[in-house]
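Below sits a lone chain in structure tokens, taken as the form predicted on its own.
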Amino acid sequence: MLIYELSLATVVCINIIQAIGLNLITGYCGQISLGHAAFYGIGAYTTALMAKAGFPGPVNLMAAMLLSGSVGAVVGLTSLRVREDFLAITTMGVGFLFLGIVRQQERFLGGELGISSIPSFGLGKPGFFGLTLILVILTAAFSLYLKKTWMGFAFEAVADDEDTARVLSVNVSAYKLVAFALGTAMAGLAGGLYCYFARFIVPDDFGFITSISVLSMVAVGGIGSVYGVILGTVLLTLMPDFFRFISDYKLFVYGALLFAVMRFAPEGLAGLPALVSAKVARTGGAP
């Protein structure tokens, strides 16, 4: 594999990771989040600190992992009295809260200058691929897993209807904290894994259009659908590479084609099978 294409291949399966655990939030809790790119920032300069510190490859991704996810737990810890909207513009306020405090913190983070010239993993550019493959494959298994357990039907209850949920003893803010908490933990990891993928990492890596990229990601998948959300990832990551005129114009497209899932498949590429069954059923299989 040439190395152009296996640097896509990565930042593929780093995507995918990031978006696999904003579906965990999003697509079974039922909690919209803007700010999904902070905790993907956290993980990178946890990496980026602790392998400048000489800290070993698997402890920074350890590490990056815990404190997105103490820091997302406290986030939604604040969050538990509010929903929907509200919820989105508190999420989205952390997002900027981040960004500001990176960008005042010059000597210790790099300010807007960011931190350059970060340790590799030592695992070459393959290797380093086939970890973050590895890490897609557990992440995507451990989400499908959920998704059968208690648990996971219990984050089903609380997207559905928060106060029925109650009535049937589930611990609504228990589940919301937990939700938050595995899902900003994997935007973490997937923070580190860019971090040591681009050794160069600045706040724009992490602002509101990274956020906004990911819920795309999601959200033309197929929210609530793992496989859906991989597919989507794949899809709005290798497009502005497959179509160069399309790099200028990416935010466009993505608002576009986000659009046009939402009205005419609310479930997004995951649901078109169902959807196209459905429409040749209602018409008797006439074109």
Given for the second form:
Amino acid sequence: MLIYELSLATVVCINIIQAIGLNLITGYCGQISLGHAAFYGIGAYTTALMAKAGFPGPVNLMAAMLLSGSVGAVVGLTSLRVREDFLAITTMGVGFLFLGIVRQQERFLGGELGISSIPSFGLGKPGFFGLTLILVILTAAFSLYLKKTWMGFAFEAVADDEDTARVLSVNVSAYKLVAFALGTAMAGLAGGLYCYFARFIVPDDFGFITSISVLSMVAVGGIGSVYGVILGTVLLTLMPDFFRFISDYKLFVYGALLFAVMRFAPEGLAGLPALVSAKVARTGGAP
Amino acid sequence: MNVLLDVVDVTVNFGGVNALQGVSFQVRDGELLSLIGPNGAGKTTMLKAITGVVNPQNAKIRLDGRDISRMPTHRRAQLGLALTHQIVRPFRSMTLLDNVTLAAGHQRIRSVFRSMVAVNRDPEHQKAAVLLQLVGIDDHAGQTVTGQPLGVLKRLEVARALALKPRLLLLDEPLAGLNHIEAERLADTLVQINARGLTVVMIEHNLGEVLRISQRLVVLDNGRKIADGIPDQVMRMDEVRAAYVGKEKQHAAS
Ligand SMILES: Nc1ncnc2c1ncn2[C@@H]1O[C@H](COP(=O)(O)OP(=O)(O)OP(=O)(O)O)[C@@H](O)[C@H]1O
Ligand SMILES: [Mg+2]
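Now that the form predicted on its own has been shown, please provide the structure of the form predicted together with the partner chain.
Following is the full complex, with the preceding chain placed first.
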């Protein structure tokens, strides 16, 4: 593979891990998050600082997951207190809070200039791509497994109607916290991988645009469906590369896409076959 | 007989509306009690206060001697309270069978961490199928909730509550939306379940069935308890008649 394609494939893998994490929170458990990039950022900054301090790559990635997941669980606490619309605002706030901190903190976090000369993971480009690919497969497999467990079943109930879930003995708070912790830990892992991929991070990598991009990837693919999310992420990650002009209007294009999906095909690409057949049936067209 | 549920001095205000004002009553172990009263009397609010869905301004609620007044709803459900909704609340993303299966798996989802390693749903599917059959909607098991008639969704509520294996079953108008034959059949089923030892509290407007199957009545009107006793006596009380007749007059006038 050429260097450029290899880089692109690595970025796709990193985004998939991030999107699968958000899908766990939003798709499985029904909790909106507009600040997912903050956890991606926490993972990246943790990894960067630890790598520069000389810790080995695998340890740093673990630490990134742990720290992101812990902060995620704390943010998840707010989801216990507030209703959906307010959760959107709270998580957005967390995103901006994170940005504010990393921008202001110059001594340790590099401020606007970010952190550069991050040591390599030590596998070379193809090797590092192999690692991210393995981690994508593991993340997707775990996510698919989770859907089959009783935890996944309880998530479904919470996403569907949390008050009814409570009456049926589901500890809604605990399940939401676990969804936040797991989903944000995955974002932390993705952030750690991104840090080793770019070896130079700046606050803007983890801004609102990134949060909206991931949300678009999840929504376009099909909220809740792992395969749909993978497809959506691949499409949306490659799109700006094929159509250069999109990169300049990323927020606009993704925002419009997000709106269009929510309005016309709430189940995303994963729900498209069913949507089309239903349309055909309604208009009386050939089956 | 032992007191299973002891409800003391429940007061619930919604803004300016006094839905319940200092209502107390007891449910004895093994009985089938009906909670009746005209529209807006506070019956639904009472069951919601018992299950913690509504937060009362004041209340002391004991289940089997244990104070549950401050417990969250899911804890009360784990301790044996099951509630069906007057306005049905099925999980719309699930089939009827899965609605009941989830409740049948209440032990599996009790611990969040154990739920992460539990995959097998077969025993719960089987339990759920039996319960759907018991309430007479097994034909609809694999179907989604959308488009089901009210009578089916009402019985789904009952099956789902039974799947929790409760100590006390709280039913909010389980017969509404059922035709005459379906209502009679479900009422008979409730009697059988009660005879096997499950304590039942039922809100119901279908007075024919209420009088046929209840062992005791509690009557609410305007947020107050106006009667409590065996059905024949309660129905002969002037206050009870007045509450019903008064409301009927209001209905006729409007
Ligand atoms: N969530 C709420 N907010 C405000 N008022 C409420 C709420 N729930 C109930 N009420 C009011 O409280 C009073 C009691 O209502 P409740 O639903 O308990 O009556 P009910 O006895 O179940 O009546 P019905 O037989 O019509 O179901 C009514 O006046 C109702 O309008
Ligand atoms: Mg009611």
